[in-house]
Structure formats: structure tokens, C-alpha cells
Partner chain sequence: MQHFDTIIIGGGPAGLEAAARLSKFDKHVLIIEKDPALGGKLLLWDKLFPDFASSEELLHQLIENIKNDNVKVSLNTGIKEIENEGGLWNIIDNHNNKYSAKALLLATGFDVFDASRKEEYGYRIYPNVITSVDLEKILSGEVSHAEPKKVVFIQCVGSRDEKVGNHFCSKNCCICAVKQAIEVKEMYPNSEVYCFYMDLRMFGESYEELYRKAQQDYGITFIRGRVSEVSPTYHGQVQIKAEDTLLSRPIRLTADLVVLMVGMEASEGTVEIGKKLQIGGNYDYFKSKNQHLADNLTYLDGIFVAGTSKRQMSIPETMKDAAAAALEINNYLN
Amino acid sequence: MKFGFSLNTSRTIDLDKLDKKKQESFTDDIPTFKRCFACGGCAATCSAQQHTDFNVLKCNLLFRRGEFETLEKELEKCMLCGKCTLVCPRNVNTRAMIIKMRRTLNTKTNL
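Form predicted alone: structure of the chain on its own:
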């Protein structure tokens, strides 16, 4: 029987299944990552966002959630210009954060 609509798949994230070692090693290498309070300054000045749907905040959230497959596609859009790092009021090194995320994900695929 068709009702004219369908049910969406669940977007529930089981935090117990996350690979926390990657996130812990990430914050060890980029300690400023913990300072981010998601003000959006980085996303507002992003050069890549003017031409794509790239968003630094989205990358931050995807990494914390452990959604690495989606994150890997997002990170390809970043041009590493560093504007996001310059405007951050908490001095979060977002450029280094993006580079480290790329390296972390490449390590994952090479294993």
C-alpha cells in the first residue's frame, strides 16, 4: 500500500562505536581544536564556500561524529588559503586542523 510518502533512514549515531583513538590523537596534535565554540567566523570568510557548499564547521562536526566518509569528500573542497585561521577569535588553527584531518583519513584508507 502506498501512502505517498516514505520513511527516512535513521540518522542516529552510536557514540560507543566511534573510533575515539583518532579523535584523541587529533586533539593531541592540534590542541587548539578544543577551543572552538562554533562561532561561524571561519565559515563566513571561507573562499571555498563562495564557490561550493564547503563549510569548516560542518567538517568539525563530521569529524567529532566520526562520519569520515562524508568528511573526506568535504575536505577535498578546501583550498587551504588560511583565511579561517586568521579570523578565528579563539586562535584555533583551522588550517592545520583541515590538513590533519586529511592526513588522518588518508591513514585510514591506507591501512
Given for the second form:
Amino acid sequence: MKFGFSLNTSRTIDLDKLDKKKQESFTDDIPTFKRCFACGGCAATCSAQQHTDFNVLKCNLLFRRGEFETLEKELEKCMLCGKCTLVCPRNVNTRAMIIKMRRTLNTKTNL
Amino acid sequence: MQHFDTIIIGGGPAGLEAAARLSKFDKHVLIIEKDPALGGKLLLWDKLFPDFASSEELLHQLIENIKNDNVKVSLNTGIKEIENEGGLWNIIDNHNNKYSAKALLLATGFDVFDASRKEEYGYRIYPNVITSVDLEKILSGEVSHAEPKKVVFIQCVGSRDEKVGNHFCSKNCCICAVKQAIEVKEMYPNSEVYCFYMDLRMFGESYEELYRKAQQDYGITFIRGRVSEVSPTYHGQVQIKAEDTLLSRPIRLTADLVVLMVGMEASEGTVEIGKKLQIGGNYDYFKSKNQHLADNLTYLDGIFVAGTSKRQMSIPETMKDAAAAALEINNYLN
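Since we've got the form predicted alone here, give me the form predicted together with its partner chain too.
Expanding to the full complex; the earlier chain stays at the top.
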């Protein structure tokens, strides 16, 4: 008998499964990536965020937490205008960060 | 009855600094300390934030400064009675010695929050859950510990927490966690270090810089979200659960060592004397006459307060407050 219900997969981020290797090779190229303190300035100035749910800060966090599947879809929405890089108080090269993420995850780029 | 110009209750950094300053003003001072040694809570720390200064060296210097004929120290001494008689403060200690002085400086300090009151974190239940005070002993090499692979710091244990009755921020734990996380990373370079926080309050000189260094040079991961519970695993580790509030997702990880950043509370002595003299204020800390203008004075003539018996302070703040108190007392005595 089918009841029309199914089990949802857990939304929990499991840090035990985090594969740190991807992060390490990434930070060698973009060392400023590490010092983001999640103020959200990048997201607030983003032109893409005004029309989509794209969020630069979220990309940073998803990458750090190893949530690569979700991140891949997100990355496609960035237009690489670089406004985020201009406002970052910790001088994180966010534009380079997005490009590098796309390359690391082999996401289709519109470059 | 022995007579002094000032009696200082408490031989921690505040008491020692005030005594040194008063002795330079040529005032006769008695320090009454309940413990067998001078130093107070400074004895619990190995290195100090933000510059990793040695607490031992600092204490040594503080004690050197009071080594003169103007300062007497009475260790292992509690206070039995404090009474005012004709403008003089009379004290009877637990050995029934009697002293009197025109001015009394209360520098009774703070107590470290008892982490077992936060049952959900399992302090004294799981051996791999320790406090920041316990960690100092590991870092100094006094206590040995198996090399941990994953270390988790939990901020605000006993602070900003209505459940334990402390609404205030203990102010020092944020930067202390950053300092200790760096020290852990230096001691165990292969470990992963996580720090769960609600806010990071890097208010002091070079605190923010140290936070940035922890991120960039030591690869310490800071996650915004208050840990809800610590539970045991089958393999003798502990699992912690929190919400990653920046991603709005639950987050969990297994750790080998959990460090609870315990906050400050009014010390037993502060509470006791506060009640006796009726100068207790918020959370049983001493209440100064005016936080802006007369912060070392109380509503009682001749009773002065300094340091963490008043509110949460870092060591540099405590020292400055003690120096200010010494100046006030000198003015009062003259």
C-alpha cells in the first residue's frame, strides 16, 4: 500500500564527511578566501542577487562546508561583474574565488 | 590591633597592582589573601591574550613590585568581620587577628563559571569535554593529553545565557578561544580546529588581527551557531550539534576534544562581602558609585573597589582600574 509519504534525506551538514583536500588546493591559489568573516557585504551589492537567489557569501560557506552539489548550481548564476570584490572589508578576492570554484568543481562556465 | 593606611582584600592582579602603587605613595598596605599564594586567577593561565605573554612572568613582576617595607601580605586568610568604628574600618580575620585602616580596597575578583551547570555540554560526564581553564594545563604541559584530531571550541558557556542567570557577556572568552585555538594548532599541527560562536567580540587592541591570523595562517574554522548539545559516540568521542546560522542548516561533527569557554561570575568572596556591606549590584558584583565618574568608589565612605569584583575585565583593564583605585585612595587618605 502506498501512503503518499516518503522519507526526506537529512538536511544536516555532516562535517565528518568533509573532504579537506579540495579546500587546501583551493586556498593555495586564493589565500584571501580563508579570511572571510561572513559580513555579507558581497551579497548586498550583488547585481545577480537582485533577480535570483544567488549569494556570494553562501558560495563561500558552501565550499567550506563541502556542499559541492548545491554549490555547482549556484555558481552558474554569477555574472562575474566583480562588484563584490570592491566592497569586501577583509579584501577577499571574491571574483577570483568564484572563477576558481567553477574550475575546481568543473562547473560549466560562461567565460 | 595593627593599623594600616589601606587594607586590600584579594591578592590577585588588581590587589597586587594597587598595593604596588600605594606603596609608592608611601602608604602602608596590608594584602589579605584567602589562598596560599598570591596571583588569584592569573595562576590558572599559562599564556595571555593577545600577545601570548607569560602569566608567570607577569605575576613575578607584580610580586617584585610589592616587595618593600610598605606592603605586608597575609596568606591563607579569610575575613570574619568588617565593621566601621569612628571612621576607621576594623577587620577581624579567621585567625582572630584584628586590623584597622582608614581605607579598604575590595579586589575580591571573579570565579570561573562552573561548566557542569550547563548539563547539555556534558562537562564532568564525558572525559573529552574540558574547560578553557583545563586546556591551559594541557597547553602548559602540566597535564598530558592524547593528540586530538578534531578540536571544537564552544563559546559563551555561562555567559549571555538566561538559563544560568547570566545575561552579561564575559568579554574575555572570545579572544581567549582564538588564542587557545592557535596554541592547539601549534601544539597539534595536524588537528582540525573548529570554533562555534554566537558573535565574535574582538574589541581590544590587536584582537581582530589575531582573529584574522587564526583564520588565515592557522586555518581555524569559525562557525556561527550556538551548540545545542554534546553527546557520546560508540568510539569514545563526542558528537556536537548546532545550527549553521549563516546557511540556516543543521550541522554536526564528531570531535576528540571539546573546549568550553567558561565565563566569569562574581566570586564567593565578592558575594559574601557584598551582602555584608550591602554594596552588591547586578549579578552580585560590587556596585561602584558611578561607572563614569567614580568607578572605584562605593556608597560607603572609605570602601573602594577595583578589578573583576566589579564586572568582567581583561588583565590590562584590571591593572588600569587598580592604578586608578590607588590614586583615589591616596587622595582620600591625604
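None of these values were measured; they are calculated from a predicted model. So that the term is clear: the rigid core is the largest set of C-alpha atoms that superpose within 1.5 Å between two forms. Residue numbers count along the first chain shown, from 1.
Annotation: Cα of D14 displaced by at least 2 Å between these two forms, core superposition.
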